[in-house]
Every structure is written in structure tokens, then in C-alpha cells.
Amino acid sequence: MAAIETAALTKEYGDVRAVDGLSLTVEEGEIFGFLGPNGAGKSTTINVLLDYVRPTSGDVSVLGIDPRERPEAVRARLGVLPEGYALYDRLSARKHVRFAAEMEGVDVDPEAVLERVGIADDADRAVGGFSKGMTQRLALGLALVGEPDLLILDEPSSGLDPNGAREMREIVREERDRGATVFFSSHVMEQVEAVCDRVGIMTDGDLVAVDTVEGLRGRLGAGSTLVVTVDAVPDTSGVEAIDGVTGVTVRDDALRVSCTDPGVKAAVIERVSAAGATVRDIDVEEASLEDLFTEYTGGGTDPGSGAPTEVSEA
């Protein structure tokens, strides 16, 4: 059973179509990155999943349940970290966790929850004195109360320092490993690339791609760049003639070879050596998720025409 499934989901606000025929499947037990520029329709989609807004047309299922018909049944199995959450300034972190547990009808150890998100030492401090990073950690901890089947995290690394962001990623992986599904929206591409099994990219209300990061690279032909450092730069014509090599540039004592086929890297090294150069170092640079995001959302060519490409993982 899919954790999230929509079919031809559309939401209009007057003359504005915020979500346009969204058909999306998020499998149980995966970490799914949900990306898009501001105004792409991500927040509207999340609000539909939570039954905060009703779609204009189309179907939606969350954990096998239509949230329009049984919203309480859906919310009972969700953990949500919204982007615009509100906490009670005068209450301590411990009391926040106790309150969340009461609302969920579960028995939890507040100390254990706060220890997991790294703020156990501040359990009895009023939240009004917390930093942005500390409140973000607490909000994540509240989302974890009750071991939800589905976590919906909107900008979960907001306000976190590098250590906090790393710990957040570890928690997300732990939740997946226990069997939960994580639906993860963020503008921080490095966080998404580091933790997500698949990603979906929206722009102007349309879903333009769904795949692994490697699959997105392949769809755009955005392969890798092989950086070969040599003792002396040789004639590059032999390297340029290799099938799967799309370009060669020289910078100082290094050849930067653009490859659409990862299998050609050995042939590149052989051609460089055959041309009389001694290879001193080899490095590989992959197109980043940020680069891919720019291409898919209109920063480069427009790959988003037609239905999104989806590739099944082995």
C-alpha cells in the first residue's frame, strides 16, 4: 500500500491553479523529498494531505485513507513538523512533550524524546527563551511522539546548525529504518540529496519529475565530470572522440572531461596515458541536486513538458 497517493489532484484559488492535476505515489518506508520553488504548490499539496484545505478535484489517499472522509483517522497516524509551527512560550519543553503525548493518547518518556533531539539539558526551561535551533529541535521531537506511520516534515533543518542538521538526518533515517514513511519538503538541496530515497520536483503547480537523484541526472543527460590531473597536458583529441564524452576543457594541469556514460571513465584514463601524460590524480564531480533543481524548474532548458518521468528502483 502506498503511504501517499494522489490522482489528478487539483486545487484552485479563484483564477489561480495552485496544484494542477498532481498524480503522485509515495511508497511506504521511503524518504521522499518534495521540492519546488516558492509558489510551486508544495504547501498547498501538504495542506490537502492534512485536510487543512479541500481540493477542487481529484483523489487523495494517505495511509490508505481519504483525509476528506476520515481526517481524524489520518492525523492519528501522522507526525507533522509544519514550517509555521507555534509553541507556548511559557511552557517548558518537557510540558510540551507531555501535552503532545496526551493529545496522541500515548505514554512516552519526555526525557527520552528530548534526549533524542538534543535538548534534554533544557527540558525544564520555558520555550520562550529557546533559540530558533532549539525550538526547531523541540518541534521535531513533538512530531516523533507516538511513533507515527508517516512523518510530514516541512523545512525540518530550518534554524539548525551543521551538527543539528546532521542529527536531524540521522533521526529521519532511523524513522525510515523502523518502518515509517518520511515526506520531506525543503529548500536546502544538500539535506535532501543526503537523506532522500527519491525526490519529486514541482513548478507552477505541475509535477515535472519523480526519480532518484541519479535518475534525475540521467534524464537530463547531466552526467559526471572526470577531473584528471596530469604532469603535462596532452593532445585531447583522442579523449574527445570517445563515445559518452561530451566535452573536454583544460584548466592548469587538469583535464575536465564531461561524461554522460559513467562506463567511459576507464577509457578516458587509458587515452590520456596513451597520449603521453602521467596521471597524478583522479576526481569525479557529479551534478548536484541544486544544479538539477535549477534545470527542472526553468533555470536552464525546460525538461518539464509532458508527464513526469518515474523510474522504478531495483
Given for the second form:
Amino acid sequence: MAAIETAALTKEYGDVRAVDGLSLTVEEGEIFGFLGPNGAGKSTTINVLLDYVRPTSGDVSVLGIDPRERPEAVRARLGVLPEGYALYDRLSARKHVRFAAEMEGVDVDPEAVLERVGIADDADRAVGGFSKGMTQRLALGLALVGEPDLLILDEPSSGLDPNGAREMREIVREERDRGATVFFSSHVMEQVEAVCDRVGIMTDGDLVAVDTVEGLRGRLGAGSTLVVTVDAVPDTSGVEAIDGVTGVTVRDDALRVSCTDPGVKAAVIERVSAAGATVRDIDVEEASLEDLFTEYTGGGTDPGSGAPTEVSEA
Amino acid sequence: MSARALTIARKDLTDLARSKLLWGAALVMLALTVPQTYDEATSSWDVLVDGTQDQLLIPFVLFAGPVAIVAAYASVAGERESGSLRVLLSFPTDRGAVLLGKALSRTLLLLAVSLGTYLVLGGVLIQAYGTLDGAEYLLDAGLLAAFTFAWAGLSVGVSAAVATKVRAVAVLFGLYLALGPLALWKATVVRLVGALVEGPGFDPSELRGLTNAGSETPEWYLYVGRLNPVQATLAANDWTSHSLTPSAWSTGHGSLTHNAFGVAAVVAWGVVPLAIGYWRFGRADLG
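Next up, can you give the form predicted together with the partner chain of this protein, since the form predicted alone came first?
Following is the full complex, with the preceding chain placed first.
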């Protein structure tokens, strides 16, 4: 059974079609990165999974249950870090965790939960005085209460500093290793790249690609770039003649050789040496998913579109 | 559902206890009722406890509405607007339990404020007169509880039925004015029913009040008039004053049936908005 399954899911707000015929499957036990620019329909999809909004048409199943019919049964097995949430300003972090435990019907040590998300020292402070990052840590902690089978995290790294984002990824991996499925959305490619087993890229209300990070790289076509640092730049015509090399650029004392076939790297180095240069260093730059993301979501590739796709932290 | 509703209600009360709302509402209620009752009790006008006790509920009829509106207009709409509802609904519960929990906590809060104040007023009476009419005091306490519940249910129900706090306040304040000070009930509902029953020439301004109805007062009005919770409460208060201690100068306060219907109408003003709120909240997009 899939952890999440949608079929031909559509959600319209008046004239706006936020989700357009989405068919998505997230397998049990995987970390699935749900990637897309702001406004792609990621949060609307998550809102449907959580039964915060009702779809216009299509089917939804979360852990085999239709959230529209049995929201309570779905939520009993979910841990959620929603988008656009707020906590109770007057209550302490500890009281929040106690409340979550009571709602989940479990017995937890609030101290341990807060320790895990790194805010144990502030357990007794009212959260009204918390920074955005601390609030986000507490909200993540609340999602972990009750050892959920499925974690749905909407933009979990927003508001977190790099350290916090790294700790968040660490927790995501721990939860996966415990056996949970993790579904998290982001518009920041590197968050997804670092932790996800599979990635789905959404734009304009539908998925345009679903694959493993490696699989997506393979699809990129541009292949990898071999960077060869040399003592003196030789004649590069011999390198360019190799089958599988699509281009060579020279910057300072480095040759950047674009290869579509990974097997040609040895030949490239051989030719560089043969041309009379001493190779000092070799580096391989994989095509970044950021490039792929940009390619799929149309940002920057369409000269008529004007502004590039927004991918910065909101 | 009910266990989670209780958890939500308890958390809501913990939260409220830390807010100025609870204490503010209690203080306002005391300030609006105690001095007035004390003055009346110590003036030379009412030499017997009856006169003062009969008036005990009047300030509540005026102020319980606004206090309930302030205490509950944001109960659901506020959480929806801020986003804390998204966290609440991420736990194993459903929207019905959230609404039930909120209705419970705000009703309990408002009952504590109303009945607590009423208890103080009883103390003022005993202080001034050395006695009070126990049966009437208890019946009026029940009436006050019903009226307070009506405003609590109405406020929470409207808060659940609309998307924002501003809309909740607008609807509630409008209802308060329409049911009370503006006497819109008589000009609209009573006029409409009267035209249907009595014919198009019916003039509602010729009707006498529910507390001094005469033999010419049509029977239907004794019911339709009591569909307004403010009028029903005033009429029932008059009934508890005079049917327990018969008074020569007030006989038009309706029968037990009329007033039991009135109290049922008061309770319905709490239940029906909650049902409408449940229906609308259950179908709303909380995106």
C-alpha cells in the first residue's frame, strides 16, 4: 500500500486551478521531496491530504484512508508541520508538547521531545517570545509526537538557519530509519537533494517529473563537467575531438570539459597530458538539481517570461 | 470525538486563564452590575427585597451579550485566521470536536462569569435586606444560565460559520443590536407573522409588551415575541417574580407554557447557531 496516493486530483479556487489533475504516489518508508516554485500547488496538495481543503475532483488516499471520510483516523497516524501555522502565544513549549501528547493519546517526555529539536532550554517560556526558528523547531517537535507512520512537512526548513536546517534533515533521516514515510515540500533544491530518496517536481498544478535524485541527474542530458587543473594551458583541439565531449572552456589554469558520456574522462586526461600539460588536479562537477529544477519549471529558459522563477527563501 | 473535545476545551481554558479576557470579562460584569444593585438595595425606594430582586437579571440581559461576544467572537475564526487551527487539526481529531471543545470552554467561562456575578449580587441583597426569595433566586439563576448559554453558543457558532474575526464581530454586533436595543424584532419578525395571521393592516406598535399582555393580545404574539431571546428572558424573569409572589399590578406575564416556550427559545439561540456553525465550518476550505 502506498503512503500517499492521489489520482487526477484537481482543486480550483474560483477561476484559479491550483492543482490540475495531479496523480502522485509516495511509497511507504521513503523520503519524498515535493519540489516546486512558490505557487506551484504544493501547499494546496498538502492541504487536501490533511483535509484542510476539499478537492474539486479526483481521489485522495493517505495510508489507505480517504481523509475526507475519516480525517481523525488519518491524523492519528500523521505527524504534520503545516504551512502558515501559528502556535499558542501564551502557552509554554512544554505545554504545547503535553497538549500534543494528550491529543495523540500517548505518553511522552516533553523534555526529550524538546531536546531532540534543540529547544529544551526554553521549555518553560511562553512561545509568544520565540523566534521564527525556535517556533519552527517546536512545530517540528509537535509533529514527531506519537511516532507517526507518515510525516508531512510543508517547507520545514523555512525560518531555520543552516545549522537548524541540517538538524532538521538529520531528524528526517532518523524518522525514515525508524520506519516512517516522510513527505516534505520545499522550494529550495538543496534541501531536497540532500535528504530525499525520490523527488517530484511540481509546477503549475501538476507534476512534471518524479524520479530519484540520480535518475533526475541522468535525465538532465548535460551530463557532468570534468575540471582539469594544469600547469600551463595546452592546445585543446585534441580534447574537443573526443567523441562524447561537447565542449571545452578555459578559465585561468583550468579546463572545463563537458562530457555526455562518463566513460570519456580517462581519454580526456590522456589527451591533455599528450598535449604537453601536467595535470595538477581533477574534479568532476555533477549537474546540479538546481539546473534541472530551473529547466523543468521553466525558470530562465524562456526568454519571453521575464522574471526568473522564484527559488529564494521566502 | 468527545475525549479530544474535552482536551481541546481544557487547553482552551488554560490558554484563557493566561489571557486578560477571563479576568477582564469578570471585572466588567461585576462593575456593570454590583454598584447598580447596591444603590438600589440601599435606596429608600425599595424597602422590600422583592423589588430589587425582581430587577436582578436586567443588567445581565443588557451586558451578557457584549461580554459573550468579546469572549468568544475569535474562538474559532481567530484560530482559523492565525493558523493555529492548522496545528490543532493535525492531531487526531475532526472539526466537530474542535467546535464542541470551543463551545464547551467558552460556555463554561461565561457561565462562571455570569453565575459568579449573580452570586455576588445575591450576597449584596442579603447584606442589604437580611434575606432573599430563595425559589425565585434559583429559578432566575437557571434563566441566567440559559441566557448566557444562548450568547455563548451564538458567539462560538458565528465564529465557526465565518472565515475571519472581523466578520464574526460584525454579525454578532448586528444581532445584538437587532435583538435588543433597536427593537428590530417587533418591526420585522412580529410584523411579518402578524401580517400573515391578522391580515395586511396589522400594526405591531399597537401590541402591548410581553410582560403586560392584555386580553386583546393575540395568542400567537405570546409565542412569536418570545422567539427573541432578550424578550423571552425579560418575560420569564417577570414571570418568576410575579407567579411566585402574586402582585396586584402585574398580571400580564404569560403562563408557565408561554414562558417554558420562551426559555426553550433562549436555549435554541445557543444550539441553532452552533449547528449552523458546524455545518459551515465542516464544509469550509481552511487553506
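What we label the rigid core is the largest C-alpha set whose atoms superpose within 1.5 Å from one form to the other. Residue numbers count along the first chain shown, from 1. Keep in mind that this is a model prediction, so the values were computed, not measured.
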query: Core fit, then Leu63 C-alpha moves 2 Å or more between the two forms; finding: no
query: Core superposition between the two forms, C-alpha change of Ala277 at least 2 Å; finding: yes
query: Displacement in Å of the C-alpha of Gly244 between the two forms, rigid core kept as reference; finding: 2.6
